[in-house]
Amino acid sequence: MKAMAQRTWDPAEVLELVELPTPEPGRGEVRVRVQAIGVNPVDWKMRTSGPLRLAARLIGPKPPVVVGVDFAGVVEAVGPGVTRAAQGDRVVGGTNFARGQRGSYADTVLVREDQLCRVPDAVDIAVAAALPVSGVTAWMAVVDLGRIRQVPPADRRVLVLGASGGVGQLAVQIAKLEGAFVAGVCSTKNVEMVKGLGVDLVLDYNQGDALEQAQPHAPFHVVVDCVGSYSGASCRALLSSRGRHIMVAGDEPSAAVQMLVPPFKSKTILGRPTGARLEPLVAAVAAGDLEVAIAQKLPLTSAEDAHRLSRTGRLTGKLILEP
């Protein structure tokens, strides 16, 4: 099997294509043919600094590094006691290094059944490919650790900081799927996109404080905080009584503080895709309720690339690489 991988941990090392064993499932496994690759923050991340960094380290494959987690393709084979995929089917699902599993940066993975969903054959293997992190993540803030749910349809407001990104869109379209009233903020020239996913009210932060903007708005039971840079006192006081505050992939220090200051409800979060939690956002794609963006497909080969335009912040869709 071919990867893109670092030779070993050090961060100033580059992605570059080698040659690895192509593994064979063991009981329970998968082995997939990868089709298309997603490229979130989490990757390039990962190679640099951070916890999820010295996680993988420790606990992780040894090197050659491969990173990534998102993936879609075909079962190329399966092996003893798999009863939920079959050579032949189309899958999406997520590489878990604590799982002592590579990253999805290669032309083949092997995984565990429960880390692979079925992708009905309407839906695109690039579309698929770009669910899993994204994806999961806006559905847990949303509606596993937002509790949307929970909430009589009335009470149901939710507000996006960062709508246009990968996660923001997908968390805009989900609340409007639960039935809530959303508020999206992103830049001017994004405004007509986010428009266009279905929000009730915009938000431009290139004509003020976006907060400032949404507090006539307020209590929203949901803030989703895709950006990171917003302030988590200002975030709270935005709630109501049985609200949350979702910080996406909140690895910064400040983000482990904004847990602890009462009344606890700010939460950090990066979604682990499994099958399970990857069901209902196939499901939702299929039936036409649930659209994803692709910005770019570049090769596999081009995965510095795929980091360097990821780092800019600027993407208003995913980026996908295809083996």
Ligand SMILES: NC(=O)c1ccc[n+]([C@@H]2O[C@H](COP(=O)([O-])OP(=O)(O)OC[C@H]3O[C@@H](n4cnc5c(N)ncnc54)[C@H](OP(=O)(O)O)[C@@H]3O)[C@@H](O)[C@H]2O)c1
Given for the second form:
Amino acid sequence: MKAMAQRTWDPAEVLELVELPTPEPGRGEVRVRVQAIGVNPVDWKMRTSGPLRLAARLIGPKPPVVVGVDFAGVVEAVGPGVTRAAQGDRVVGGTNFARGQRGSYADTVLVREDQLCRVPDAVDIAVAAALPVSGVTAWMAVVDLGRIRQVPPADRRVLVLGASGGVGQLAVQIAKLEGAFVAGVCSTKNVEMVKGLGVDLVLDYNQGDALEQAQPHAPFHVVVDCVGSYSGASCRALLSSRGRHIMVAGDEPSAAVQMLVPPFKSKTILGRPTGARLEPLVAAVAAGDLEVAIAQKLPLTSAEDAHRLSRTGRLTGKLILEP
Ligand SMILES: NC(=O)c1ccc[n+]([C@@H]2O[C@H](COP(=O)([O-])OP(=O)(O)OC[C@H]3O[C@@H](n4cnc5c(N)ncnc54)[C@H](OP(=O)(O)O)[C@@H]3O)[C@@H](O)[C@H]2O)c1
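Rather than the form predicted alone that you just supplied, could I have the structure of the form predicted in complex with the named molecule?
Entire complex below, previous chain first.
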């Protein structure tokens, strides 16, 4: 099998195409021929810092280091005991370093069957590959941690900071599917795109402080921060009494500190994809209720270019790598 990998964990290393032994699936494992890979900021962040880097270094496979989480493709082989996947199935999933697995920047991945979700023929494989980290994080932010279903529809008011990004665009749409009033914050260049997601209100951060613009539309039951540079105190000031400030972005220690600020309305999130968490997302895409804007498709061998683009923080939608 081929993968884009760096030889060591040295942050100065570049990703290069390497040949690795094709893994044989063990009990409960599934080998997937990868057709599309979703790029997430964590893919390049973990090359230099962060908790996932630490976890992968401690308990992940030995170098060469294959980064990446999201993948979609076709089941190539299944191990003994596998009941939920069969050869030829179209599937989507996320790799997991905590299970000793290599990342997804490869033409082949080996995962356990509970990490996979079937992809109906109607769903484009590149769109499926855009869902794992972004979609699961957006769902958890709005539904699980944001607890949108615990309030009556009239109180479902959601503010998404960074509505044009990979996570933000899905958070907006998931909140709309939950019947919420949704306000989305973006720059002038993305106003039309964010309107197209179905928001009720667009707040353009180039026209002045976005949180001040949001003030007349408060209180919000959920403020989803996909940017990380907004003041936690100002976000919490926009919340209803039972509302929550969900910090999708903000990897610095300050995010952990925010959680300790009474009345404990700020929560961080780890959007780890599983087959079960992907199911409602894939179903919503198949039903035409959820769309994913693809910013660009690049060959897997251009992974370094993809990381350069993602690092700008200016993407509108998802980057997809194709092996
Ligand atoms: N906790 C988790 O589990 C988890 C999961 C996924 C992602 N994340 C983190 O969440 C962040 C976003 O990820 P992503 O995949 O959505 O990134 P992305 O696709 O690169 O999107 C970044 C978006 O943010 C917008 N933006 C930048 N500055 C902004 C501002 N001041 N106000 C409003 N929007 C702004 C950009 O649009 P403009 O160019 O128009 O500003 C761009 O569309 C990253 O830090 C990532 O590491 C965390």
